[in-house]
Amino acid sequence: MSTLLFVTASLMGENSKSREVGADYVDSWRTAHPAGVVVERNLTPANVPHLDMSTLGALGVAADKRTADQAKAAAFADGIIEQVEAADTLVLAVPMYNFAIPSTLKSWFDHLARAGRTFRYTAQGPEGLLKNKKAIVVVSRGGYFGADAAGVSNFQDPYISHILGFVGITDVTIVAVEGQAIGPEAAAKGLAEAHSAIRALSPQAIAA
């Protein structure tokens, strides 16, 4: 059974433009996979705490040796990894905050990246272990940076591509919703262009 994991990280909730465009892809995926499963995870400071020493320490202890508190901390991090392991497709809806990603998404990545589980070190260098997955990343920002931009002011696209690749997810497509703070016309144009780009990636469009 195909599974899609939809991760959102905007302060705007249902009004998020990155979520709106990401949901467009999710809807098309549902149509193409009527028996598939969609799991949505909305990241907030309340439900994705920063990685701390108690959690890090728990992850370094064998499961049968953990205290009750360590088992609870490890279970939370395990849950994040298990959701990604179970998914064939990831859709990430990511606003740009101060040239980078939201801290909640950074915390999610911190729990996801675990040596021996989602990546490993080899004589040839790090090897990601979350292979054979596709990621569709919808990024939104107030200004103009260009799709897949890696300019000095954009730490959003490069970081997301790098950390996903680090854990083995190398099939990554980024769709940008740009110009959202420039003015109404620019915002509408940027949103329309992003919807057009995401629909071109839909399973139905690719199969046509």
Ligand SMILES: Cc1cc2nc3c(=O)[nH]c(=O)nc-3n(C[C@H](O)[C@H](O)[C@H](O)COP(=O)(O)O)c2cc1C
The other form holds:
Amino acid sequence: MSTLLFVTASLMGENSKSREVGADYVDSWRTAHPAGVVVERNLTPANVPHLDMSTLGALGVAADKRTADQAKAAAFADGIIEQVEAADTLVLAVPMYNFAIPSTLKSWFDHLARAGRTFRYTAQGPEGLLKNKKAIVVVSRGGYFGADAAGVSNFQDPYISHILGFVGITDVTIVAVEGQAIGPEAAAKGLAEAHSAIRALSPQAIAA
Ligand SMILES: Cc1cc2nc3c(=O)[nH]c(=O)nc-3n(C[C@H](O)[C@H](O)[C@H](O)COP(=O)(O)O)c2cc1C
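Complement to the form predicted alone: the form predicted in complex with this ligand:
Everything in the complex follows now, all chains and molecules, and the chain you saw is the first one.
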């Protein structure tokens, strides 16, 4: 069964522009996959803690030897990976914070990238193990970071493309909502352009 995982990471909640545009894709995907399953995961500091030594340590202990705390930590970390493994389509809604991604999303990636599970090192270099998935990434930002404007200080979409590719997700489409802090007209234009761009995408899943 097709499954779409919608990951949101804005502190603006329902007012998030990246979420609003990402939800457009989710809606058209639902129409194209009436029997498909949509899972939404909203990342907050409370529900995605930093990866710490207690979690990393727990993952290094055999499942049947873990303490109750270690079992809980490992189950949380495994849950992040399992949610992605179960999805054939990912929609990530990502605000730009200080030229990069929200720290909650960084924590989520820190849990997702696990040697031997979502990537492995080979003689030919690293190999991502989360294959046959596609990602639609909606980035939103106050300014303009497109190809012709200040691209050099954009640590948002290049990082997302890189880390997704590292774990095997190489089919990545990025839609940008730009100019959200420039003024009402620029914000409305940036939002409308992003809505048009996302509606032009075909909501096909990779796996049936
Ligand atoms: C803490 C914080 C940091 C931000 N840093 C940047 C930035 O570095 N560059 C930028 O263009 N916009 C920046 N912005 C503006 C947001 O990227 C913009 O409002 C965007 O629409 C947020 O996405 P959202 O609407 O999905 O929450 C920042 C906003 C906040 C709250």
